[in-house]
Each structure stands twice: as structure tokens, then as C-alpha cells.
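The chain below stands alone and is given as C-alpha cells, in the form predicted on its own.
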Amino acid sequence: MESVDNFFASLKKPDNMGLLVFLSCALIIWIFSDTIANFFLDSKAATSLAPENIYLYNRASFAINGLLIALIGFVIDVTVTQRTIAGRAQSMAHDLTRDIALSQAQFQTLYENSPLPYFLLDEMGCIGRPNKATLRFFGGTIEVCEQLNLYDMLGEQGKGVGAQSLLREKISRGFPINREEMQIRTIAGQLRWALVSVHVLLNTPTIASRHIVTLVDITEEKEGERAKSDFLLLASHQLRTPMTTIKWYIDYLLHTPSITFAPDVREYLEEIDVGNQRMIDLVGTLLTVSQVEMGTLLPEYAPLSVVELTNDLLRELEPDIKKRNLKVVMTVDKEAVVTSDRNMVRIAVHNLLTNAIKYTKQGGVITVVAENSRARCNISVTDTGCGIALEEQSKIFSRMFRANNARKMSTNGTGLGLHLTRSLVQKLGGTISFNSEENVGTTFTITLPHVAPLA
């Protein structure tokens, strides 16, 4: 009895109403089957039929009733299905609308309360929809910040050499801008450092603000780096004078014919001279690093032949190459000419060549390739040396870092060479990359624009 009650209770559910209606219609047709048959068939004529045709009459009556039941069932099924689909679609649309509204509210909350400054940027550089962090960064209200122009707020560094036009050109042409260091003035005129990222939201010309800008305030970090650089600069200047004096006296003692020493004393003086020269080189590197990081080392742009530069460096390093019995293979495009700073490019390539010589075993091969691409020049130095372990590759450009296998092969090294190389290359608008496999070799590639962006 309970199962029968459950059956009828299930029929009352909205999803089963179609079945209930169908069963009711089928029951009605079955009860009035004779009446329906008489409506479609001539019952008086049927009484005069021969006995053998009565069977056909009954079959026709049964078929008519069956067709009616099937037709009613089909109509009910289509109606119920459409209502079910419409109901589900309405429910899904309601859920989707609710989820979208919730997502918009969550995004709005995250956008407004993010600790990072976010704002929209139109084609003219005007700021729109600044969040609370942006207001704190610039030091103004929404009304004031929405009247600012990002290009006009760029700091003093780089002004007069195209910093504004360069940023505008990158944004208008869709070049990726990801965590680029820039100096930005606040409303009060204070200079702050920030990592600027610009992302394209829409490529529709009819939309005014098509870019979203993210700022990461690194003012405190830059001030800390500047303090360290100031200390290094001061220490380097203070160290350079006495070391230069020591070198002058050692040279005088070693190269004056009238002064003679015992063989072991001369050997000690030569060792002192080598160590002192290493200190002078280190101080020079520290000075250069400090100047680059402080922005006081300004490039002097001029046309530079990569062939001449490479040949000059190889001639300078030839004694070390012969000493280690290394083979140098050079493929340099004679038309590889860049407008850049000669000294900076020279230091960068020199560091790569000296590293390749230092960390390549006796009889190894060093390959130097320089080739032109559409708008850039690639300079690659490949060695068959010890390579760089995979777990240490992420630190290779860090200041004062030397890989474990490099320290085993050569105790001489400061860990500043690649850091300085990357800093110089970036200052010239280029990039540096590498591929390395431990115990196989390493390839470093410097990519420089044919004309430096600020040239």
C-alpha cells in the first residue's frame, strides 16, 4: 500500500505531470473507445458486414484509438519537454546572471582594495578608474588623479631623451611592457620608483581606455640599492688610490735595471703585482656597477662595427687562448653595425669571452657568432666548458654569484661579470639570454638593437 502511495505522490511532482496527463487521456480514450470508433467509422454499416469483416472493423477501431493515444502522448511529451527545457534554461540563466554579478562584485572589491596601484589608460595617456592604492601612490583624490596624464608624470630620469615618447610609442604599437623600471612624479612632486606593467584590455578602437596599468612601488628598494651603491662607490674610490700607488712602486722595483733581487724575492713581488692587479680590476668593476645602478654612467652613442670589436678583443685575449690551447671559431657578419656605446658593448662581450676562456678545458672550442636580424644584432659566445647546473641557472645574473663547478675550476672571480654585463646590455636597450648544460657547454647571446632606443 505504501508503494502505491509513493507512486501517486511521484506523479504529482512537476516533472511527472506530463505522464499523469497522458495516463488520464489514455484512460478516457479506453472508456469511450466504442463512441470514438463509431464517430470515425459507420457503425450501422458495420452491423451489415459479413462476419469475416467484423474482425477488420474491430482492428480499425483499435488502430484509431491507438493513434489517438499516441498523438496525445506526442503532444504532451513535446509540450512538457519544451516547458522543462524553458524552465531549466531560465534557471541556468538566473544562476549565470547571479554568478556574473557575484564575480563582478568580487573583482570590483579586489580591484579597489588591491595593495597594488591599478588604473586604466587611454590612447592619450590619461588615467581613469584609479583604485585606492593608486590614490595613495600619487597622493590625491579620484577627481585629481583622473585629470593626470601618465606620460607627463614620468620622472626627471630620462627626460629630454625621449622617455615619454618611447613609452607612448611602445603602448601605441602594442609592445609588451612588463615590470619596467620607471621614475614617476607624484602630485606633490615627489619622485618615486615603480615597476610598470601595461596590459591591453581591448583592441576595439571605439573603447577609450583600452589598457590597464599596474605599478609596483620599489622606492624603498631603490633607495637601499642606492645606499649600497654609494658605499661601494666611496669605498672603491678610497681603495683605488692606494692600490694604484702600490702598482706603481711594484712596477718600478721590477723593471728598474739598477735594482736587483734574489729570485725568490722577485717571485714574491710578481705575485704581489698579480694580486694587486686583481684588486684594481675588482675595484674598477665595482665602480662601473655602482655607476650603472646609480644612473651616472651615461652612454655615448656612435656607430660600432661588431667585427672590429670582436677582432680587437680576441687579439687582446690571444695569450690566454694559446695558453689553454683553445680553438676559436668566428662567424661574424661584416655588416653587423650597431649605434651604441662602444665601451659598454666592449665590456659586455669581453666578460663573455673571458668566462668562456676561463671555464673551458684545455683543447676546447669557443665559437663567436654575430648576425643581423631585421632590427637587431645578435652576438653569441659558445663554449665547450663546464656548463651551468640547472638548479643554479636562475641565479646566474645575480650579484656576487658564482656556480659551484665554476668555483672549483677557477678560484679567481668576483661574481660581478655577468651581473654587470646584463646591466650594461639593458641600459643599451638590449637583452641577454643563455642556454647551458652541465659538462657540455654554454651559449650566451647578447641582442642589441641596430639603433639604441635613446640614441
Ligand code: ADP
Second form
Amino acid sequence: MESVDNFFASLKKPDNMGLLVFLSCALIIWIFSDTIANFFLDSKAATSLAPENIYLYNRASFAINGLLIALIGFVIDVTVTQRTIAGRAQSMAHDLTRDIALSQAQFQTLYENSPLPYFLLDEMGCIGRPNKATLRFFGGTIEVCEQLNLYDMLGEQGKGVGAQSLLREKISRGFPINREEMQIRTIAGQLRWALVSVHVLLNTPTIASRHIVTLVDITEEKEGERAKSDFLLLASHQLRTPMTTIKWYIDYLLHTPSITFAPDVREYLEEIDVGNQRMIDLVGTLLTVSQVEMGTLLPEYAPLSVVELTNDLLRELEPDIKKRNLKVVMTVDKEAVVTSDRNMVRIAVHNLLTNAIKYTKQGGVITVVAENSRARCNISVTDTGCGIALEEQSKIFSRMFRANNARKMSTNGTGLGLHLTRSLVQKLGGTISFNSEENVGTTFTITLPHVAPLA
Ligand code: ADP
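Complement to the form predicted on its own: the form predicted in complex with the ligand:
What follows is the whole complex; the chain from before opens it.
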């Protein structure tokens, strides 16, 4: 019974309906085949035909019926096929529309409820389609947020003066902006820190909001860092005064001819002096690191001769160079002049030179080269020292990192020098790179623009 039901149900499908109609037509044609044949052929004349021609008459009537059945079959086939194709296309279009609507709804839900702020940005910096996290970040309703201009909401700290024009320039030129730290003002006027990324949504100039912006709120991390830096700054300031006083007294005791000491006491005093000097250097570095991280160390730009700077530094470091019996080779272009912050460049080159001295064995060679190349000036320091093992090279600029061979060779080190050097060089619009082979030597190169970008 079920199979009979299935049979009738299958006949209701569009393809099988065609077959059913065709079979019904064929049956009707077969029943009325004589009438149809008589319609086309003269049946009265057929009765008078000779017997051999009656055979031909029957063949013709058979052919006419056959042709009619074939014609009906063809018409039904074409109609049914077309209906089937149209039906399938319609159902595909229906599925497609449903899928698009579904993914649109999914995207909309994700966009709206993402914990990350997302919004569109037009050429003028106006914010569009802010999601819920954006409203929370700025602290306003959708209507208020859609009135905001991102460039007007940028704080100056973090990117220095000109953060607005720099961002505007980068966006309009299509430069990638990926997780750049910026300070952004909320509607209530509070400053928050965010990692800002800007992606080009559509590369079609006719579309106004071509960029999508995402923010990662890092205000809390920044506040933690700031508290740490504040503490460092305070501790360094507090330490500096007593250490300077100790230095002053030791100098006085050691260098006043009327004061005499037993040789071993003088030796102790000299050791105290060396230890105290190390502490002063460390506190100085800590101070500079925390000032850089807090963004309170602002460059003061002035023309600076690289020859003079390196000569000054080498003169200052001469006692250490002599102590280690090192040979210094200098190839410094007299034309190498940069408009930069003297103190920052000095700290950076000083760190490279003291490292080269510290990590090169007795009798080694240190080569200092400074040369101009296009709009840049390259300052490199090469040594024939212990080098840096390949597996440790990626960590060399991390705060407090010291390689194993360096620890064995010199206990005097903090792992802050290169970290600070890189921060300072980057602040001046430059870069730092290095090349090193363990037990062969190292070259560090600082590249500075002739004129620092914000000078
Ligand atoms: P440190 O106070 O330890 O010298 P730095 O930050 O100046 O700290 O350098 C970090 C580490 O980089 C050093 O401890 C050392 O392992 C490696 N390094 C830096 N300069 C050199 C060099 N010229 N030769 C070999 N290793 C170096």
C-alpha cells in the first residue's frame, strides 16, 4: 500500500508529471489513431486501394501517429525541463538569499557585540557605525559618537606633538596602521590609551567610509606601567642625591694631598668609588628608561657633528680602552652632521662603545665608522669580541636581557643599555640593527635621519 502511495507521490514531482502527461497523450493517440489517420489521409480512397498499397497506407497512418506522439513528447520534455531548471534556479536563489541573510545577521551580531571597539572612518576622520564597545570606550550614545571626529579626539602624549596630522597623513596615504599606541579622549574628556589599527575596507575612492578602525583599550596596563615608572623615577631621584654626596667625599679623600692613607685603606676607598660610580650609572640609566617610557623625555633638536661626538666619547672612555689594551680604528666622515637630540645620540653611541669595550678581550680591535647615505647618517661600532649566540640574538633588545657568554665575561651589566638605546634611536626617527657571530665579533649600526622627523 505504501509503495502505491509512493508511486503516486513520485508522479507529483515535476519530472514525473511530464512522463505521466506524455503517457496519457500517447494512450489517447493510440486509441484515436484511426480517427487521426483518417483526418490526414483519405480513408474512402483507402478502401479502393490495391492490397499492396493498403500496406503503405497503414505505414503512413502509423508514421503520422508516431510523429504526433514524438512531437507531444518533445513539447512536454522542453516544458518540463524548463520548469525544472527554473524551479532549481529559484530554489538556489532562495537558499543563497537565506545564507546571505544568515551571514549578514551573524556578522552584524559579532560586529555589534564584539568586546573590541569597531567603527568606520571617512576621509575627514568622522566616525560611523560605532559598535557597542565603541560607545562604551567613548562613553556616549550612538548619536553622539556618530558626531565625533577621531582626529579631534587624539591626545598628544604617546606620539608627541603632531599625532593628529601624522595619523591623518598615514590614513590618507594608505599606510598600514597596526596596533599603534595612541591616547584618545573620551566624550567626558578623560584620556585613555589604545592600540589603534586601521584597515582599508574598500579601495574605492567613491565610497566615503573606506576605513575600519579597531581599538584595544590598554589604559589599565599603561597605568600599571606608569606606576612602575613613577616608582623607578622616584627611587632613582632619591638614590642619586646620596650617591653623588658619597662620590664627592671619596673624591675629596682620594685627591687631597694633605690626607694620607695606608695603602690598603686607599685601595678600599678606590673600590668604594668604582662601586659607587656603577650605582650612579645604573640610576642614570633607570631614570632615562623611565622617562622614555613615561614619554616625559622630550628631544631638543640641534645640529650635531658625529665626528665631535665620537671623539668626545672615545676620549672619555680612553682609560677603559687602555686598560684592555684595545686598538680603536676610526673612519668618520666630517660631513656627518645630523639635526637631532645631542644627549640622546650621546647615550646611544656611548652604550655601543662601552659594550664593545666590555665584551672584547685584551688586544682586540674596535672600529667606529660614521658615514652619510642619502637622507641618513649611519654610525656603526664593530668589535672583535665574544659575539652573540644565534639563539640569543632575538632577545638582545629586551629589557634586562644579558646573554650567557656576556654574563661570564663581565659581571658589570644591567641588560638595560640596548633596550634604552633602541628606544632613544626610535624616538629620534632612526633605527638600530646588528650583525654578530659568536667568538668572532659584533657590529651595531645606528641609522639616524639627517633631520629628525619632528625637529
Ligand atoms: P649590558 O649592561 O649587559 O651590557 P646591554 O643592554 O647593553 O646590557 O646589552 C644586552 C646584552 O647584549 C649584553 O648583556 C650582551 O649579552 C649583548 N651585547 C651587547 N653588545 C654586545 C657586544 N658588542 N658584543 C657581544 N655581546 C653584546
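Positions refer to the first chain, counted from 1. Bear in mind the structure is a predicted one, so any value in this text is a computation, not a measurement.
Peer 1: Since part of the chain moves as a rigid unit against the rest between the two forms, which of 246, 395, 284, 196 is at the hinge?
Peer 2: So the residue sitting at the hinge would be 284.
Peer 1: Using C-alpha superpositions, by what angle in degrees does the smaller rigid part rotate between the two forms?
Peer 2: About the hinge, the smaller body moves through 13 degrees.
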